[in-house]
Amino acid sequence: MAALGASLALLVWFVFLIFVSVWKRIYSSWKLPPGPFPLPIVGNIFDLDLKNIPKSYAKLAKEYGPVFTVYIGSKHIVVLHGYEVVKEALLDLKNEFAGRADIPVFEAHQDFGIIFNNSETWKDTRRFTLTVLRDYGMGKKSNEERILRESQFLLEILRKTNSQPFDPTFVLGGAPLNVIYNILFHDRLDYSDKRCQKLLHLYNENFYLLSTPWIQIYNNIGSYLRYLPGSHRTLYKNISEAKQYVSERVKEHQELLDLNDPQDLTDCLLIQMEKDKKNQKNGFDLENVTVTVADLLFAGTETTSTTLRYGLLLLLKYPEVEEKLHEEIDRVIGSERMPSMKDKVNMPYTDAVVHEILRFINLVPSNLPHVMNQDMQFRGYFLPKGTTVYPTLTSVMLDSKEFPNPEQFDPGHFLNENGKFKYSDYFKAFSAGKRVCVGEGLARMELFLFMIIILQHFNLKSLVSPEKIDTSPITIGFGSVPPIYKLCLLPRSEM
């Protein structure tokens, strides 16, 4: 009995310590924006739908306003909801909100590269990488040539489907993979190449797992859950494997490097590394080069691939939109010549459809997490250094004042009364400010050209009637993951 009593006392004492620790953190941040009352240990987990956190944020914003606080475990998160407050943070106060919060599953990339870097090297890494990307055609004709050249390989593999049903996931993915691969490595991979398929599967699985409820919890309280079984272990393994592949390619480039004749972006980063080493500058080293390349390869592949796949599903759901696209493509380009970015000015409907796909699917709905690198007053609230902030893109892209019936897919959201393309400042598919996607220009070009090229040569055929097609994401978290589906591509020359 004495042993039982001692054990019970220890248990009570342990629970009491946890309780005190949690509440110390809560009361130490009493100047934070308002929010739902957090429970000890679990915080506001029961106030959030972990299968659709952006929807929960929208609900909480109605009650607590555009700036509010939620807790996942004992970690406080400040959410910015709505165009005005997101714009103020990302554009008006872009330096203050430029920090990147830790994402535990990406610890292999942490404090290196571009996306997950919050170290002092981040600004120089991003600045130099953007310069090199522009030199290698970011938004310029050389990238257009890359895309059009790769489109011939894409068309070849699409024709081989022979009008039979197929899952487009790992077919469409090969095209954007090879475009960014050429920029990075001055090379391409055959779609059937094991390395190509392996990378596509790794990236696809990672994007899905990152968006599941378990990883939403893990990325906020990972230190407590690290050694438990779960999908975070798969993510760690996948991210490490993809990084190792890039590391091997970088080392191959290093062995063959000609300091006076760079062939690709990787060569340029390695040359800059040698300059930094010579000048004893804390900038590029081999790890930073590797992670920068790995960031670009992942982001440049998976986001565009998923958007293309989701876009075709929406066209299957709305065949009247596909029909209008065919009409504009036939009128402006025809069936013989390749499209060009110069055609964009004469193709307002196609431009509007691409924008509406990006708006509607809302690929990264909550945005990547930012962090306050300094104490700051914001809209009357105190945001202490280290606070994680989510400037939610959903709240901007689904704004009902700017986009009537925002939950409805409608290219008219980007067309004026005369059928001309209508720009919207609420379109923030690539975020904004200091952390805006470095590949925005390339992604826009790829989506416009690849979409036209596919529809120039094929009619889309669904296996079910349009009204039975469900375009709802299968999970929403880090990203909005489209459902798995099959379609048929019918050559237009035979129609």
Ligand code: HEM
Second form
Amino acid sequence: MAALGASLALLVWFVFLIFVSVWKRIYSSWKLPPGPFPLPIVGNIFDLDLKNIPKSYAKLAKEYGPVFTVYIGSKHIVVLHGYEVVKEALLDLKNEFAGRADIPVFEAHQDFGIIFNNSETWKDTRRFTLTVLRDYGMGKKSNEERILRESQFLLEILRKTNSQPFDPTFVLGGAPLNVIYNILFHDRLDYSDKRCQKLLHLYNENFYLLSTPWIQIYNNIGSYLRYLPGSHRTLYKNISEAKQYVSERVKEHQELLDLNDPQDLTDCLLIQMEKDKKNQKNGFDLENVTVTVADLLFAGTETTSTTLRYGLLLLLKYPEVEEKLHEEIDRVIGSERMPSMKDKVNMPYTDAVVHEILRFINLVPSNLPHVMNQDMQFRGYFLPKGTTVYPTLTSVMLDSKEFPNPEQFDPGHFLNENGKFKYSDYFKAFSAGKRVCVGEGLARMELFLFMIIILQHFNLKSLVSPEKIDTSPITIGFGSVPPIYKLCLLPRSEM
Ligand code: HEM
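Just the form predicted on its own so far, so send over the form predicted in complex with protoporphyrin IX containing FE.
Full complex below, order starting with the chain above.
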């Protein structure tokens, strides 16, 4: 009898808890944008295809409009869908929407550096880094020089494949890694160097894991699941290992620092740190320098490298596009001289292909999560300070009015009827506003030059017929991850 009473009491207690949780949710979401009704504990995870959340967002936008709320677990997030609303948030209301939401697996970077920084040091860190990046991008040791110098190493290793099938992941990773490595550390790593391979492996694995369904849930539910087994633990380990590597390089730089003769971006940050210390300013300390450098090394490597790799896969699928690229490269540059950024105005087709690759692959489909910096009324809804907001980039770059057949890879999306390059304000691969990608200029330059260098010297050969190539991402989350594939590079001079 006593056992029955206790069970009944427990049941009542449990029902009461569910009631309170549902009531709290209804009450707190009263003025939030509309969305599917969340279940207790799990929220809307059954309304979302966790393997392709951007696709689910597109469906929900049809039902609830361009601003809607979804719950992952008990956390609510607001999704912005479509050009008008994304532009309004990122550009017209840029201060209000400029915060960065917590991403639990990046705890080791949180509130330091740039990407995951939502503290008062973000603005100065970002501004100072951008100034130094600009200085290092120009003049004698310009980024163009860096990229062209690195292309020689890239060509050397590509030639060594001897027209045999190979997986391009690590080779195409090494080139962007070395460009940003040189800006940060005034050095480069040989492609066979264990440190190079280790970093590339960590970044590649992280980009994949970050895009898997479990990490979408984990990053929203919170770090109290941290000690459970799962791939989030690999991510924590990898992120900490990559940070440790950077920390050692930063300390080496500190020991050799000449305040009057900085050699690279790390030196510039360390000099600024000394100035801040002297002026008792709460700006750069050693942790902030380390995380800034770690942010740039990761963001500067994996994004560009994945885009190059995905881009070559698309050219294998669409050999007619590759053929037109060869034609333009041969006509404008020829086979002897190196390409230059000055060639871009005369190469509208190549320019259009690079834009179309970035649009089509949609590397960061939902964007990185932003957070409201203050309470605000937005399109008739109340968004409290601290609300996580996704200004989704897919919804802009797959707009069917701007890009007819948006799901089709077609460089014509960026060409006018005279074959000239056509600008589109819907091209937002790098986002926009206060958090816009810090490396946009560098990435665009690398993609243009590396792509040309590869195609100037090689014809691409697929191991299967183009119709059999599936270019769909293997997983979509934080990023769109391309399928693993092999190709052959046939030297053009021998054709
Ligand atoms: C194809 C290449 C790239 C793509 C598609 C890309 C895309 C993006 C996107 C979508 C964001 C989020 C913006 C937002 O929160 O609204 C971002 C942020 C960022 N990117 Fe990139 N990126 C690329 C290359 C690079 C490179 C080469 C670097 C480094 C030199 C870099 C450094 C950063 C940093 C530091 C941020 C954080 C900005 C902030 O939070 O203030 N990215 N990028």
